[in-house]
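Starting off, we have a lone chain in the form predicted on its own, written out as structure tokens.
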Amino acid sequence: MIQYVLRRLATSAIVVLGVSVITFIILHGMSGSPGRAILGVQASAEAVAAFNRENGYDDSIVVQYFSYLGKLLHGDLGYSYKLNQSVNALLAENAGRTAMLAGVALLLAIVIAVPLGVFQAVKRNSVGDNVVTTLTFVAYSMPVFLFAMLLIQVFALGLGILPAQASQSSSTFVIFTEPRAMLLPVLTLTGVTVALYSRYQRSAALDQLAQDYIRVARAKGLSTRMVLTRHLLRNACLPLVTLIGMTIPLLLAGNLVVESVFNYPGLGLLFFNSLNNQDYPVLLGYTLVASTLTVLGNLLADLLVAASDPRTQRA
């Protein structure tokens, strides 16, 4: 297991360290002069000159990467002209209520697909299996914004009961104190997820109720309720919990999209108006965090799948 979890952990530095590589070249191709950027299009060429040499924007690309890159194996990821402050500092002020947003999301469609899924793998073929995949494709076909743009037509501009823009406030726990304000925001990632994972989940209880070791189980007497939660749930289980790891850039892609949409001041928001501005040290920052936090995941997914079954490991 040591040897697997070490493999495992130089496989994701070096896939850390080509996104690095990658999207620098990337955003550099992008950004041409970012002096330019940064002062505008009415600063004198000298001025935009002098503020590339000031900050080294004028060496060579391999020069300016290897020199972020050793800001960032100090943990500085940068600063923002456009907004005054380092890309660290942002990132810090907003990243919380991003997670706290994509956290309840996951958790609520993780609660509400696994039971779904198990239901419908059980139902197979029957009214309420077939009624719950056609919402499900629905939903999974569905753009996000779409989605959420179908959320508040419905709740907030025909019925007008809970408000089409996101709370303001600061908190990172505003979900909870405020969760009327939320609850658009939530619905909405937790609905696109849901419909995800419920079609994973049916698929895997489906394979698992064909295996042999589910009819001994039956054979023994036992009744349908602890088959399914003793036998069947936690081997139906795996290949979700590999798909949750998979999914969590999808997560922060849809925080993206429902941030903008909600007017929700996170990560997703900050990201959106760093595009309009040409902020890039904010999005290399913000694609470097993603990317990095999408590594820790799929490596948190395969660690607990090669816990939960050691045959992975040799793989």
Second form
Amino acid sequence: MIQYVLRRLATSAIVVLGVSVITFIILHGMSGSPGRAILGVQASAEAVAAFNRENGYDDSIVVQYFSYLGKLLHGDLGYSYKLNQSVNALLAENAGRTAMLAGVALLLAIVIAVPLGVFQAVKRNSVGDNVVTTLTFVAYSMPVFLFAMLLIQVFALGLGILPAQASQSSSTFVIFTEPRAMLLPVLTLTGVTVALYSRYQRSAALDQLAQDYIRVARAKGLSTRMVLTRHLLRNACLPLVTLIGMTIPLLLAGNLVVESVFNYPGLGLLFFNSLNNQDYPVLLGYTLVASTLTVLGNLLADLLVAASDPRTQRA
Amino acid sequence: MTETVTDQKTPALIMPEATSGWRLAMRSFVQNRLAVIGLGTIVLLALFCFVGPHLYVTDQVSVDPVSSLLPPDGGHPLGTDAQGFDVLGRIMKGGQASLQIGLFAALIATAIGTLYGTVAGLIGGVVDGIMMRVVDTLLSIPFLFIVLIAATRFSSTVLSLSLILGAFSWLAPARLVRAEVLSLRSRGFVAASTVMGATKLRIITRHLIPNALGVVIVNITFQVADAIIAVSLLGFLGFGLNYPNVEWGTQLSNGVSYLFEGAWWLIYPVGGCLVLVVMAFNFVGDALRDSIDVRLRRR
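Having seen the form predicted on its own, can you show the form predicted together with the partner chain?
Time for the whole complex; same chain goes first.
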């Protein structure tokens, strides 16, 4: 186990390092001369060159990468010249609200998708299973923003019971303080995530249903409910752990779209606004954080699965 | 496997039909009703978008402010948008771009991925290890993020959007093809041809490529579906084709502001087409996977 953990840690570290190389290359290639960006278009070429020399921006690219990496290792993600704020501060300011939105949606999605998948597997090919399969297939084939627009149409414009915009409050816990204003964004993100997970959950539960231990449990005379909750559920959740780790980039992408559609001030909206400003330090800072989260998520998922299922360690 | 034992009382008499694997796959595909419906939908939508404009001619170039935001009626079956363009004609025009980008991006991604995966799988060892860490690294960067960042830098044309999407979505096919090559390499029939004196080139062209092709073809279908969704996201977030060109994402994005004024015809017809075509590609992909993968094929 220890050897497996060490190997996984090493590959994760290499991948994160690789991500930093890529973000550096893009940052370097896209944002051009930092001196020009800071001093403005009016500055003379000499002043720009002098600024770049003083701040090490005309060193060789390798030297620049290592100074970039050094800053990253000290937790410095860079500086947004457009917003005149450090990227760290910008991300920190918005991270809480995004974590709340994405976290609540993910939690809801798991709470819905797991029982739904088990229900579908137990009642496979019934009307209920087919209806759920069709609905999730449609939702799965739908871009996030379209899903959001459908919800806005029904609940905000049609029934008029929910606002079409997210709350503009700067509180981190706005989901809990103004649940009505946050219901549609949460529902959208939950809906697309359920569509993603329930297909896997159904086939995972189907696989488990065919296993011998289920038959043994039944033969012991356990009630269906006991078999499902005590035996099946735990084993059928294992693939979901891996799946959650793998779908972090999709969740973050969905979050980006939801925040732009509902105008919810978080990391997604910051990213969207930075796209339009071509504010690359912010864009790449968030990309780096998101990629690291993805790597950590995958690592955590693999370790959890390995801890609960020793067979995987040999792979 | 166990149930076949019972009817093998006279094994010598049971001769398998001399049918090729591809024909078997074809038969299994045609028997799948959803797959045929999916394929039919794709063909119909392609005809609608590419042949439709020749039968239903509309002006998609000049703005007509007088007839802006007209609800559907006889003259405009799906109404007009804010610029006065006929929405039905606009859907056809936008669909051409969306379908083209989806297909191009999928082909680019598959070409790069297949080549990369085959090379990694064939060389193996340290090179394979390095090549796969590169794939892991790129896979951990959220796709939409990197694609959006790339889109800020390039002018949006059908070609540039296809290239951007293709350039970042070859990772899944690369992994699939590598795994397939690795498993094929160690199969008995490859060892047999090596023993018979086949050259490396012959093994690659006669054995590895034809056998790995199934995985690649299945993957293309899913890639198209994903690319169509991805380009609609780019369009919706404002990085789609430039006016007066349009693809479905941009069209939806333009329609959103008028949704609040009740102009539903700007959203639902085009949104429906988008979902329909993505669903159709996913159906076909699922069915192809079931019929090409022998292990999953229904017998």
